[in-house]
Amino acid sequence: MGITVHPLSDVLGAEIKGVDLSNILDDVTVRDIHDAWMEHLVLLIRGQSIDDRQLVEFSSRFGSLDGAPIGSERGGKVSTDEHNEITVISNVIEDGQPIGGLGNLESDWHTDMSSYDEPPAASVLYSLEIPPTGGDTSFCNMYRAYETLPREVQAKLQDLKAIHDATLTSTGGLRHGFEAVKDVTQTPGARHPILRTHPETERTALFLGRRTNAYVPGLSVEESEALLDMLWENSTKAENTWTHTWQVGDLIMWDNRCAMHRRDPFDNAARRIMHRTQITGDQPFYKPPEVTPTAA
């Protein structure tokens, strides 16, 4: 019967129904679903029963998979056993270490892993417990946040980077062996252009990754700073966003190089406990589209 594909606001977003990841998808229904993730940016496939293998498996057939990261803010292991692809996102304790990194914060609005040369291209997120109120995640659509701006800043931004800060985690903790950033012009991490051009869409969508420590070179800090809170506030604003409210047994697929993220925090009486992947990247890039000459 194949997929059908239901969209979930006029932003971004779109739920996926009729596809059971348990089974191995054919080759059409993998298409079907990768054409409806490009035009919506997120997918959200709800109801699913799957363990980590399965949870890979799917996850593969859209790229190659990142390893989890080494080591976590707060301890403990970040990935399964079995699965070294598979990072778990939790604030469970067990035997006094946590099973997961990023807890119960809040997570300000980031694209993940930024600060690297090649920043991962999409993150694939399972959730099985979730508490009972708090920990939904918000995603803002990146390419409209480029498009409304007026043309004259867009044609400003054609030729900036910005530093993509390493120094600190989505939720404002200071990562193991950093020092805290007293100067943004000297803040660590990679230099990306603000304007990208999508890989398989050659849309252009703006490429913030995080507001703190984050600066433009060959601008004062004070030109920086007026710059980015503009950019910041016209990405985030509500026209632009929409929230998920998560359910046992849902899967949502981001792409995180037209669409950022934020996670609301929840009471860490309650667990929550979430497997992630995420497919490999490469460098962003900015190509200027191609103006077809009018007619004389």
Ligand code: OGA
Given for the second form:
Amino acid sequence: MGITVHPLSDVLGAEIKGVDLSNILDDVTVRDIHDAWMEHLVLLIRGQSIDDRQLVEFSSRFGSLDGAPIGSERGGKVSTDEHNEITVISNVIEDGQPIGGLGNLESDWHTDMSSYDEPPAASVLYSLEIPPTGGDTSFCNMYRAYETLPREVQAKLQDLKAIHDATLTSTGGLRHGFEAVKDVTQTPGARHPILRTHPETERTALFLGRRTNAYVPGLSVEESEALLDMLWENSTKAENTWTHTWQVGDLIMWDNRCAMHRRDPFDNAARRIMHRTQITGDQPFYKPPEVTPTAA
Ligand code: OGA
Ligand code: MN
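Requested next: the structure of the form predicted in complex with the named molecule (the form predicted on its own having been shown above).
Zooming out: every chain and molecule, the one shown earlier first.
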């Protein structure tokens, strides 16, 4: 019995049914999930009941896993000594210590850890406890963000890079060891091409990391701000997004190479606990698509 794939919107996202992640999946099932993922950018698998070992096992079928970025990146910590690949995303405080990162705050649109030279290819988030309201997670389609730009803008972007800020967390806090950016031309963080060729689908996506402190080297600050504002607005407009309301036992995997995400805030009196893994990526690049000669 194979899996079935159910698209969740016209923008991106598909639900995979017919899979129990507490089992070791066979290669055909993994391939089918992978193919659906490349087509739909974000996958949802509901009603799961898995432990950290099973989450690590499932995630690692799609690539090697990064270790949890203890403290530095998201203020999260590893959940157990055995599973360094698990990061906890939570607002819960135990014995005066946060058990995970991101708290209950809004997290603005971002690509995970894009300030790194080799940012993660993908992230997998599994829900253990969910507040009654709030904390929804939204995704936007960065292929479409590119495809819906005017031709002349697409052409201009081919040669541009952007600096991806390393100083702020996705909830806007200053990361340990960084100073607040005063001049965006000096923002610390990786420089990546604004157009990105997806290494597996070979499609072109727009690649934005975080709006705050971003800068396009070679342009004046004014030009850079105007261009980035336009690109961000086009990418995150409602018709290019899909929002997920979580239930306990949901697993979502998203592809950071062609989708950005954000999260709504929620009441801090409620508890939200997610366990997360991250699939290692490589250096973003842009290779112009080969032009197929058209008949004269
Ligand atoms: C993340 C993230 C969103 C959420 O884990 O990278 O942005 O819904 N999480 O908690
Ligand atoms: Mn994130």
